[in-house]
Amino acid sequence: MTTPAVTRFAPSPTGSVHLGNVRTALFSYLWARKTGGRFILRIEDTDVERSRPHYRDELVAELAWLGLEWDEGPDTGGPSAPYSQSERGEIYAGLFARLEAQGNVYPCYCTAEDLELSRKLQRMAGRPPRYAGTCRGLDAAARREREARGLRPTLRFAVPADRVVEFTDTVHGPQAYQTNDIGDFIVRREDGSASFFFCNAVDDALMGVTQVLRGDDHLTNTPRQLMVLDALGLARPGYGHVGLLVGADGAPLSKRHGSASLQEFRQRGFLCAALQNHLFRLGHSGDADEWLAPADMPRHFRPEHLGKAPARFDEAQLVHWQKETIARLSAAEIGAWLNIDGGEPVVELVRHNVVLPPDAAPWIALLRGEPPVLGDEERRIAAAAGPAFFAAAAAALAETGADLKRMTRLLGERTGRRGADLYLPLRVALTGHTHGPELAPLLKLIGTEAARRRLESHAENP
């Protein structure tokens, strides 16, 4: 019997939310759901200076939007309230309180010019910039004097000598650090406040987490993070570390690659299940190739087949999602993306020729009346064809109505013209494009008035 798995997404407030969490995320939530446990969601907004209220409601959104549905967190509430960590600090100062009585850390009044005159000198000496312990030995008289000084301490970890911190990562396999090669690391800032390394690691054991899915570059913090819940005798959670997201230069996908945040791929008008059909094939192989529904992405996942290796994002692919995705739509759903109103014949019309919301504009415009512009080659087709073919075009239209069967047959007997020779400039005059939706409807679309005097305007001018 499968247990039930307990996992989360937990972003900083610090800016738009990035596609590759947005990625980690969704597997996160799809193994929650997939063996009927919990998905949460966490704010650490412990970087006050960096963290803004603006982006913690967008990312709140944006995950909503995406139907990423979250079982506790904020605004939803749950056992484990709060789950802003800006709003935990009573929480972790009762572990720090733990931590000091059993003498797992100490204070460090190392400045920052401290640190990097160190580093500078440990590179000089062919070693790995680590903390060198400086204020581990202090004595209370030596700390008093430099809190005289006005210096306020860090809090730092004292990483026990010659152990190996053991763990098996879900997508890496079996991991072991020593812990001569880690310094002792910052667990509470200067001003106060928990760091990365601490909060995220007690919340995740507080909360209940018993599966974590975050990126590799994250790998080398869980030794740091281990030691900090073993040390408190809190439960460790099952970690997973996924190949980062790239772009087709294999560099981590960013601005420079185009769209990078959900906010912008959203903006663009990409549908949530085409967002999501990517996504879920990226750095993960399940066990379905063809265009899934949302609903049924859980029992398609599988994270024994989650990669380490980078995932190449790459939008051609993503396209190839969204027109999936389009070709599911009712006309209702189309009309309400396009945000165009002139009913289901108007949306059959474009639903295969849009990929994203401004490709209907062109078609829309025609339909309302606005003569084609013709490009270099349209007017070459035009021009080939010639104005005895589109004033005999105009005649036959008058005769037949907008019945492109008919009117193309009366318009083949007078003109002699068969197959692209006939049907290529009528497409031209009317549209102003070689290609598009099929022409019957169109014209039908367009009107016999609107179309009889795009016709008549190439028979007018050469």
The other form holds:
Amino acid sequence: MTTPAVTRFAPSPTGSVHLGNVRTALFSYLWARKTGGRFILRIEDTDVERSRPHYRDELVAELAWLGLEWDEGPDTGGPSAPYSQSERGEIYAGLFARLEAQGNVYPCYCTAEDLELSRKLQRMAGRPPRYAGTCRGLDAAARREREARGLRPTLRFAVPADRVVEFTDTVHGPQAYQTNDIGDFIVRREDGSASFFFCNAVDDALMGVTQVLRGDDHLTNTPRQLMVLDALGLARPGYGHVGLLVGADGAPLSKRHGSASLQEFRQRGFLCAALQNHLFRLGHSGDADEWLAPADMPRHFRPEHLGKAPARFDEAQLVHWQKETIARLSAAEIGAWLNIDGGEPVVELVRHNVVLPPDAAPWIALLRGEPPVLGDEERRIAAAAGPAFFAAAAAALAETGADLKRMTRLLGERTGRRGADLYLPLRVALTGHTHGPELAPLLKLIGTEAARRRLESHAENP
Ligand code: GLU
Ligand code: ZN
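Could you drop in the structure for the form predicted in complex with ligand GLU? We only have the form predicted alone so far.
Okay, now the whole complex, with that chain kicking things off.
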């Protein structure tokens, strides 16, 4: 029996949720569900400059839409509340006091200009820039003097020298970092707010998270976070860093690739099961190639098959899963998705011709009696068939009614045309398209009168 995993999604509400983050959220969610554990949503909003309440609301709504239900989180509540970091200031204050009492941290009065100058000097000396430890040795008098000048300090973690921080990354395997390569880092900003390194790590520990999954870009942050946890005697969660999500061109997935945020894909009309099926396979090789119902995904999720190579997001693949999803929807679900009455025969007719809702619009318009709009190619096909053909077609239709089989038999006998020569111009005149839903039911839905008018409009020389 595997131990129940406690996982989390910890987004910063500084923009729309990126699909790369949605993917790690999905994996975390599946891991918790697979093992009967818990999935936590935590809002990382200590950066007041960049966090926005509407992004928080948006991300909560988008995640709910995707069906990633969290067991603990803002609004939902839970044993580790509050779940927004902006409301956890008191908790952090207690931990800062402990670190101060233990001598793990010290105030740093360096200004942005001081730090920039120091970095420049180090680069010129051919060394990688990191905090030089300027304020580490300041005595009480020196600190008072700086305070008197009105300087507000940040709080830095005093990284111990000559140690190695080791951990086993769930995805990358054993890792070892020399502390001598790590500069003293900020745990509390000048404005008193907790930095990412600090609150991200302590909250995972305090909330009982056993397994963190996040993007590769955070791998080198991990040794710093482990030092904080160790200093506070807090339990280390497991860390796993998955490869980043890139577009077809290999560059990080962004708006340039069409869409990059969950909201954009939802608004374009992609279905949640389609997105889940594509994301499920990005940087993760499960044991199922076929379409999976979201409810079946936890069973097929294989944490040991998470990959460190960048994963390629491919909209063509997403479209494939979209079609697979549409094929499994009921008429009522299609109706709801396309915003039409699910009882309408048009649902069955268009479901094979729609990937996104706008694709349905021309068919719906057609069936509601709007005359078809022909493109250049369609106009050429109609012209090549000629007015005599359409006059014959209209006459045949008047005799047989909207029964395609009988109508085309009659028309074939009278014009000598067969196959595509017969059907293509008919389809073009009736629908304005060279392809689309099956013609026989379509003709019935259009009705004899409307169909006759459409055929007759091609029966006269322009
Ligand atoms: N708030 C961080 C981010 O959005 C969380 C990183 C993590 O998952 O640990 O990048
Ligand atoms: Zn300093």
